[in-house]
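To begin, one chain is listed below as structure tokens, in the form predicted on its own.
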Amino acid sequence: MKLAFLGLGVMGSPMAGHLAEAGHEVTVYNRTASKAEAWCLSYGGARRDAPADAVDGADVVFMCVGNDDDVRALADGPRGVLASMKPGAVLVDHTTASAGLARELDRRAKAKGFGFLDAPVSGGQAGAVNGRLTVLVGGAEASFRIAEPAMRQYGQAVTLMGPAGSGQLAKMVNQILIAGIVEGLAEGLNFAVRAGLDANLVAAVLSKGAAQSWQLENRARTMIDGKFDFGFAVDWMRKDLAICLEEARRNGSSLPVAALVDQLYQQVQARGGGRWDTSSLIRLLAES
């Protein structure tokens, strides 16, 4: 397929790569133009230096960008990706952004000819690199249908979890799962530490039974070593996580272990840790 991806962040990059990999005939937008220059040199394609330009003529075209006002940066105004997509194509938003822009931009291309589905990943930088990410979809079928083979480039489990919106909703759990799973984990081993135990060995005992989960056995040793340079910044999961607690308002969910984890995060961004991963959450503990 005649492809366009947008966006060209630590997510986008290689996801596009997998596409150009493929055989599919990708061309790419990056609001930095040497992150295109780059990724042209390792994967080979086209770079346009304006969106309209990228999904001319493109079958489906792809998004991944940071939050709401960066997709409609990119999807609005006369040569924005709405104004310039053929009829019958399908735009598919990776970004994690809110329900109710999905279901916005969704109204939006129907009225234009073309089909629209919002496609948040989970799986992180290193889902991203070995093509394995998760990818929650929301939209009609018929468009789900043209686009997945090209997400299963990357995805190692591609579903349509619904109509619009739908993509962004499964994604916000996920988020929320993830916060409590994470608080729980920098408790128990901040516990263990403090106890005398040797908690590597509580972790890699307890991977084996009913408390394991991917943050166990992925996250725990560098939990222990205090050492949160990679994977999922603090400033992203705050901002994933007020997309939920507004999502929560709406329509009347409590989440109170969000909110609490919501408010740890933002002490690891007063201490400067914003761009730590997520775990860091255990450095909160460990200097109380």
Given for the second form:
2 protein chains.
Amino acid sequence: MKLAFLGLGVMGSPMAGHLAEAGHEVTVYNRTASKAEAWCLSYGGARRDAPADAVDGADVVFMCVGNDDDVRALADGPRGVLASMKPGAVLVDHTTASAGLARELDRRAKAKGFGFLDAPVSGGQAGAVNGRLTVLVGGAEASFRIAEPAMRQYGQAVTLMGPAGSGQLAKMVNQILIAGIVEGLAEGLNFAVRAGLDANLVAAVLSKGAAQSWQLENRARTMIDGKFDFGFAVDWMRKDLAICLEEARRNGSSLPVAALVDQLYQQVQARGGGRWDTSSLIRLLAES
Amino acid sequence: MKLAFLGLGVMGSPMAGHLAEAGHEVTVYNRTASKAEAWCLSYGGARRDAPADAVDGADVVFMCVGNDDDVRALADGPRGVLASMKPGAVLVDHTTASAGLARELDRRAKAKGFGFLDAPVSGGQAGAVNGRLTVLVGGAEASFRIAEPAMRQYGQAVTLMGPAGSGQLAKMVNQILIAGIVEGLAEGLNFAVRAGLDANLVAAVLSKGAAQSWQLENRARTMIDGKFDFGFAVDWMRKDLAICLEEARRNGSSLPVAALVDQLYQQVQARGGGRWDTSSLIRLLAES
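Since the one above is the form predicted on its own, can you give the form predicted in complex with a further copy of the same chain too?
Now the full complex is given, and it begins with the chain already shown.
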């Protein structure tokens, strides 16, 4: 199968690498050309200087960039992806973006005779490197069937959640859950430290009961130690929460805690923590 | 070992039952005498009409009641527990109560030559019935060693967290974590439903990643179905959160989300949901 991968950042680079290692012919494009060159040196694929050229003749095209604007920059215009996708092909967007953009690209793809899947991932850089991402997919089942085998090269769970936009909406649910979990964990661990408890012992014991969470098991120790130079950056979480809050206005959902946690992340950014892991919420509490 | 158990509610009754079934001689007391009678019919122990009489000669005495005031009603006065505990014995309080009360009872116990352990539990009624509670213990190690074998009859994890009050403080951390997790889950699932997603599918897929939690795995389905007539009641959660917020004033911890969730539980109570499970937070969102 002939593939194209556009966007070779910390996520896209290893994801495209898994496709090449699985024996696919992969043509890549990246806004900063030097990253595409480096990727080709590592994995042996070809690179092109424009999105339209990279996707020319591809059966499945993957995009993995920062936000809605970045996706539009790849997709639109005479040198963009939409200008040269072939009929019957499938365009997969791994960017965490708005559901509105997903629905728009789905309509435009249909009009041109190819398929579209919104397919944001979770699992972070480690998941991308280890090929253990969760891929939340929205779109038509026929398109899903075409792209799924390739996505399984880096996805341990690749699930069709519903029609176009459903992948993005499910990813939003994921971020809403995490916002509540991480802030609760930050408040609890900060309380434990101030109460004079052995916070690591508390975390270990509570992980056996109804307060258990992935975040408790994987982030309590680093939160207690004040280590945040890894993981999923606050800047990205704020981008995602902005998408959640905007979509919630549309569908009428109330998000009191997610909205509050978004504001708390603003305070982390104001303290220079935009690149810190999302667990850095505890820093605000430790310093207040 | 001669034991006494005071407080035979939904938690205390099965806990005392495990002690009797393990072959201990158990004398019981309950404010409503009919419950003590019923317990004796089931488990064959003896009952007394005053706390002081029930604990007379006991090596370890357990209390499991509703709140600080209930504990004081058992402990104080001429017919109270403290009046007739024997030197060298250990008083264990399984009530979720304030750390201040724990420290006070520890001091008063020491002055009278017996030990005290604050030992709130988590795991709910099911955990008490199945003997799979988590027991968070504060107090002296010598007292812990005396009472631990008995507590293992209903505790799958019985851990000494630190000096007097540490069990209560660790339980508070547990409730702070749960407040954030459950409200985040409520917001996420309500968003999923309003976004037109298959909320059960979303819950199943997200439980494989960084948004995973015990609450997601054990409460998502009932939250989606609007079932709340089971589990840990909102009234009890508010009592616990009041203790958390009061202790936080003392140790200087900031609890923005726990305080907000406490207010949301007030709204659940106002809608007649005081006896509903804590997961009923989603009801507020579904109806707003």
